[in-house]
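We begin with a single chain expressed as structure tokens, specifically the form predicted on its own.
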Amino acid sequence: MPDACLRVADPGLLATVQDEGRPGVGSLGIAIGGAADLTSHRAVNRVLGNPSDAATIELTLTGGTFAFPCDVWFALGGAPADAWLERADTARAEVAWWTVTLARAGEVLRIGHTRAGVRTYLGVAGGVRTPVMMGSRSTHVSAEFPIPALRAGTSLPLDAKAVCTAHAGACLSESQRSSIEQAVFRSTLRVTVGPHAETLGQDGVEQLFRTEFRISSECNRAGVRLHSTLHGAEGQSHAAHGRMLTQPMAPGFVQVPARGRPIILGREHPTTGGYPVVASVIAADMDGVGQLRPGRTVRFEKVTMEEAQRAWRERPLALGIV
């Protein structure tokens, strides 16, 4: 039974417990969820010697502060930020990224604002041991299950008997780090043409692939809204007049609402929707969606289904790079 804990002193903008999600429950109106950047989540677990599906803490943009009541092995990964351990004697020790670190009882971990990307992952030996619901510990933010987003004062159960299988200072290689960065910090997202692309008309489709979109601050785990309107899209009036029947949705779908500003659906997306789906981000680039930073820009690159399948086979996880 879990008999140790990690205490949340400051959750930052948003901190949640995440694992690989709960596939197969879309018919119940529940999205797959899970870590927005699965590559980084799994890489943090790998460096600790955890199973890939061990639960980590996903932090958003502004980092957070965590206190260790007992000795805990941990590692950080994902969007880079400054991080350090504070000891009782007020001494500070910088924490390296993608590296196994031992926090002693009474120490405090502080993680700063991300320098690139959006989401940072804090993993601990054995994983966070919060309740399992529908086969997953992942927090569904809007529904607040199995537990809500983390708040100051929350104590997260850990397994005191968990042993870190890697030695202190073990870390990912430079080539592994480079592969992760190339996979998840992207300015171009590869997409296949969606089932309703014709609603844009030929000019609208061409505009979709030549436009540089700015990432809006209106983004969360459910989706990312983009600035720059697709002008003259038939899909705008089509959706505005409600003539499109509600249909099942999936992560990566690119919807065009009435105002013409595209939305990329994230891992915690609504499971149904009535806006035209004009494109779909390929599975290999979904971690890149999870790291899209507000204010930056992104483009869409059209690929074939065969190219999408090849990209999936060649992603870092499939090749065993991380």
Second form
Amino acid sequence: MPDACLRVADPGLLATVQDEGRPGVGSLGIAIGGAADLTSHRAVNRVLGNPSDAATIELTLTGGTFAFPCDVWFALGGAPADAWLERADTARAEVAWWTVTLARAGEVLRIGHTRAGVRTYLGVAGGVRTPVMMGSRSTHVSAEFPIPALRAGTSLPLDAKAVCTAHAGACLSESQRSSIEQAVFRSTLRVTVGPHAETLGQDGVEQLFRTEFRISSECNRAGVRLHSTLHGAEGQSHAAHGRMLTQPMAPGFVQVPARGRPIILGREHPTTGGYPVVASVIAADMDGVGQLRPGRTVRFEKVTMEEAQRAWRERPLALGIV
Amino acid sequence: MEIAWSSDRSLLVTFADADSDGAHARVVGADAAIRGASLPGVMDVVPAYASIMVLFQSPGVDHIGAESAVRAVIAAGFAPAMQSGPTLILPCCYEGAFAPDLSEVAALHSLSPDEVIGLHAGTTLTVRFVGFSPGFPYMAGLPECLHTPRLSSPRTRVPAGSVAIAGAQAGVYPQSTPGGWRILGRTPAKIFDPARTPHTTLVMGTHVRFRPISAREFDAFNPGEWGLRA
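Could you output the structure for the form predicted together with the partner chain, given that the previous block was the form predicted on its own?
Now the full complex is given, and it begins with the chain already shown.
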């Protein structure tokens, strides 16, 4: 029997292998990383019956095309798009989201542009079996390890035994789908006040919570830049920028550089930085950062630390998955 | 010392607002103490010049539990430690396209390019911490007459191996990334390799000296032989 694999025909804008990330190596300049929308990644693994450390493929905005040299059970989740399985006889079958589907040897999966959000997850039974480095298969995009972003022609090893064992037609319930979608496709991100909020001055802080920020196209796994400028804050932030000593950074930090256009740090953020941190997206809303769509808008809603912790505790119950 | 709730998953422990040997010695000591305590729910400990971030997760611990655990470790006392690692010699080519900012840096300080090279390669630098991107060493010890502001407009792509300075800091870009530091040269040594153990030898406390090499030596360099101990 030939080794099981999945062939990348077209990776779209950016396709990477992702799992839960690699905690513990921040002092080497390596953020925890992992799937930008962990909830969707986990839900795809869950519906396939995969272990929680299984890796999926994270697609960005424009979908992608994959060829199956052998029979493989797979599932799609995250940002919705049109997707088809194509056979040699040109017949094609639409693929439903959050549903375990069988691709026969020789079939091609085409995933289109996302209709909402940014990141779509393609999971296979048993997970993608690329090399593990520092405890994770998650691709670090700029440092290109364990493997670089996927290219046309990349062949991804799969688990030959697992790919053909999955619950046919297993899918998430309507209520699970809608609670996931509500949690990850957000136009409001809840934040706690950041350690340097005072650099904005009182007007600047009010503006931060009043402004409907447009999401720029400068967004990647490291962070999302917003278009709107915090005008009142420009002067103060600039002064703080000159004084601030480089310090450690965390996912969800909202930094304001000298020009006043905020940046929200994503899961693959720089581990240190020198801009004031005026707010921090709460853990329960971090998947929402990974699904912020360029051209749409986002607001920040201030919550207390206790509300943030409660939102996190209640979240797995709301989703019906852990 | 100040502890801020920097997010619902992180604490920022700040020892000082400027870089100094004393502040950094406290960072090194506290970093070792917090790591050594293996606090429940703590996912990572990330040091910088004069501050440490403690990343935690719930369930396991919340911001109040994490803060009191970290305070207890610090109150129990730790020895401020100047980490004094080995001295590594890193080859650096200061010629032509490898050194796009050398002549401007020289002009800014009314020095000749050779004088800048002599100052940069004649100094023993110390890695304060690794940050920003995988393996990027933030080094202190740059002579004051080379302190130079960042580029007003950062480059969208700095080549891997670029040896650069910004303000009082010196560094090396391990990967090709965007960056605003001034590039004085390039090392052929691969300073970060995720497939190698250890992944990098330029860690907190390592001393570094640059050895000027020609473009011909750069091309002939075997990355396996880098990091010669002094």
